[in-house]
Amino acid sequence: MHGLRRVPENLSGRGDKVMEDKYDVVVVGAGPAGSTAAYSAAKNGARVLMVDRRRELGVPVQCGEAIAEDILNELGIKPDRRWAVNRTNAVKIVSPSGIEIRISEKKVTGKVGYVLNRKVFDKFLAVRAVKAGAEAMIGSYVNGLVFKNGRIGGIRGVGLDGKFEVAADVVIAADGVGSRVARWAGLNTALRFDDIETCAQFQMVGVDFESLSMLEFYLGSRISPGGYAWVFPKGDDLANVGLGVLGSRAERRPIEYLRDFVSRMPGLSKGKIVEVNVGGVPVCGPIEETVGDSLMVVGDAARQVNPLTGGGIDSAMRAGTIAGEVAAKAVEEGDTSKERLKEYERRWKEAMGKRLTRYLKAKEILLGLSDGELDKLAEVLRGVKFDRISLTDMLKVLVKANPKLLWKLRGLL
C-alpha cells in the first residue's frame, strides 16, 4: 500500500487514524445503499471500510427525497426532525387534462411517509455505520479494482493525501447508477435510452400547495414525456418540485419541461428557486446478476429502483442490509465465492423482486397509453375512496370498471 494512510475525514470524530492495509469488506459509495451495507457488515463483526468520492455526503441531491415509513420501522431507525422534515399520508394524482385522484391513508393504521433532507439523512446513515465500527474515507476517488489470482482482492484510488490501495475479501459496489465497480468486475450494467429517466428538480420557496401532508403527481406527455412531475412539500411554503423524462420521448431538456410546468401552475409560478438538482434514475428493473466472486452490487448500481416511480431509497436500504450481513458471514466462513454470495441475491429477490417486476410491467403498460387513455383511467378512479396508497387496489377498481383492461394488466394483480 502506498500514498494514502489516513482517513481524510473521520466521521466518528476520533481524529486522524492510521488506515489498515486489509479489510474484510470495502464498500464503494456512501449513499443509503452503501452506508446501510457498511453498518450491517460492521454490526455483524466485519472490519469495514466505506469509501466515497464526495467531500460532503448527501450532496448533490438527486431525488425527490420522499420515503415510506416502512423501511425505517424495518431497520429500527427512529425518524428525526433534522432529516424527516415533513410527514405525509396522502397522494394526489392529476391526469393530463386535470382529473384528480386522491388517496388518503387512515391516520391510525395507514402507511405514513416522510419528505427528507437528504443532505442530513445521508450523513446520518454514514455516521450510523461509523458508530457501528466501520471506517470512512471521504473525498476518495476509486479508480480501479485490485485482482489477486484472477479474482477481486481490493480497490485502488486517489484521496486527499494521494494514491491508495486497500485489500478486501469482499467489495460491495454501491456507487450509483453509473457504477464503474460492477462494470470493472465484468457484470452487464449497460443502459439503453429507455432504461433511464433524466430528472430535474427545483427546491422552491414561496409556493402554495394544497396540504403539507400530500404528495402531488402530474401525468401527461406535455408535462413530462415518459415520466411525471411532482410537488413534495418540505415546509409551510417550501417544496421540492421536479420531473423526470425518458430521453427517447423528450424533445427538450428536462429543465425546460420543468420551467414550463412551474410557470403553468398557479401555486408555483410565484415561487422562488433556491436550489437546482439534476440526475439520472434507472427505471429498467434490476440487473441480471448482482454478485460475483468477492463482489456484491446494491442500490442504484444494481438498478434496485421502483421502475414506476423511480423511488429507490427503501430498496437500497433493504438490499444494503442484506448485503452487509451476507458479506460479514461469508468472510467469517472463509468463503467469498460467487456461489456463497448468491445468498444475498436470493434474499433481496425474495424481499422485493416480485414487487419490482410488477412495477416494471405497470410502467410498460402506462407508457403504452395515450394522454386520452390516461384521462379515461383517471375518470374511473375519480371519486373512489381508497383507504390506503396501493397500486393493487387502484388496478382492481380499473379492471372492475373496464374488463378489457384485464388482459393488459394480467400479472399485476
Contents of the next structure:
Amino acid sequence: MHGLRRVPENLSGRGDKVMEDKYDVVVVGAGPAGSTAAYSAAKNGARVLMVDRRRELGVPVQCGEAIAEDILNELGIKPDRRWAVNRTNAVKIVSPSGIEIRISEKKVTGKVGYVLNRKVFDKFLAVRAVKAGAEAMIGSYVNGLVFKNGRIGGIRGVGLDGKFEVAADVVIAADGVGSRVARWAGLNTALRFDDIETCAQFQMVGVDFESLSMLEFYLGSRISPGGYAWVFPKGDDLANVGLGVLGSRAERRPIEYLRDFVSRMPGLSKGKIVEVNVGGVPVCGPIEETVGDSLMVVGDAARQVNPLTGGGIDSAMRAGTIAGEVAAKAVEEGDTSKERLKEYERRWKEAMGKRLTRYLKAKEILLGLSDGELDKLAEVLRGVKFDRISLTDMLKVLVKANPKLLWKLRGLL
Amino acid sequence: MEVDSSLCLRCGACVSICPVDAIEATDSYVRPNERCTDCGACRKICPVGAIK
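Could you drop in the structure for the form predicted in complex with its partner chain? We only have the form predicted alone so far.
Next comes the full complex, and the chain you just saw is listed first.
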C-alpha cells in the first residue's frame, strides 16, 4: 500500500511533500468520527486522505472523556490501559437539593464503561487509520471546498508548507462542533443558543470521590442551568470535574459556574487544577440531512450526540464506520451521488436515530422541570434498587410511583 | 469581533454559533473574516470570555 511506506513522514507533519493531489475520499477532521471514517474507507479499499488543522491530535481536550464499552466491542477495539485509563460500572445522580441516586451494573452481566485519555485515544484512532492505509495531513487548515461543474470535487486549505488543493470523489465532513464543511456544501448546521452546551472542565488532582468506578452527575439550576456537572474519576485522586450550561440559560461563563461547584464540594475544593478544558457540545439532536453529492457529514459536525448526556464518541465512531464503508463502495461503483450516499444516512439512522430522538425528548422534558420537581423525582428513585443503568428502567419506576407523570413522559416508554 | 489570544483555548464554540460562517479557527488563531457583522453571538457563547 502506498500509504504505509509514508506513515512516518506524514505523522511528522510534512504531509504536503508526499501528498498526492487526488484521493477517493478526503476526511476533514481527525477526531473519533474522522479517524474511524478514514480507517473504514481505507479498509474497504479506498485511497484516503485525512486532514486536521491541529498539529497534535486529541489536543485540546474538549470532552469529559467517559465512554460506554459497547462501541469498542462493536468495532473490535480492545481497551488499552494507555487510553482506557479507568473502568467504571456505576453512576451516582445527585438532585438539586442533594438527594443521591446510585445505580450499579450487575457484577456479572453488567455493562462497563471507561474514562479515556483522549489525547492518547484520538492519536490511537488516527494511527489505526494510517496503518490501514490512509494518509494523514496534520496541522493543515481546510478553508474551502473545491467545486467542479457545480459539484464538490475536493478541498483547499493552508498547511505547514503553504496552500494546498486536493481533489476527492467524496469529502467526509468530520470537523466537529464548529463544522464549516457542511455549511459550505449548503447544509444548515448553524447552532442556536439552546442547541449548545458550553462546557468547562478541570482535571484535578488530590480530590476525593465516592468510588473510582463511579461516574457522578450533579443536577440543579444553581450548579449548571440547563446542564449538569460531572465528576469522572481517572485515577486514585485524579478526576475530570466539569459542567455544561445551556447556551440560552447561562447567565455566567461555564468556568465561573465550575469554580463555584468545586468550591462547594468538600472532596473537590482541596484539589489542584492540573488542566483546563473548554468546548461546546451540540445537544439539538442529529441533523436530518447528512449527505449531498460527494459529501457526508459525521460525528459532532452532524450533531450525532446524545442530547441528554452530551456523549458523542460512540455515535461518532458508529457513524464514521458506516460513512467510510459507504464512501469506499460508492467510489468503487463510480457513483458518489447524493442518492448513492444516502445508504450512509439510512444506516446511521437505523443504528442510532431512534435512540438519539428518544434522548432528545428526555432532555426536553428534563429542561421543563424545576429544581423542586427534579428533587421529587429523585425522592421516588432513591429507594429503588437498580441493577443496570437504563433510562427506561428509571422512567418505569417514576411512572409507577406517580401516574400523573405518564403524560409528561409519554413517548419515552 | 476581537479575540484575546491569551484567553482563547480554540475550542470552536464560537464557530458553531456564528450565523454567517465568519470565523476562521486554525491551530494557532481564531479571527473573523470579512463576513463578520459583529452580531455578538460568539461573544455570548465563548466559555472563557475571550471575545471582546
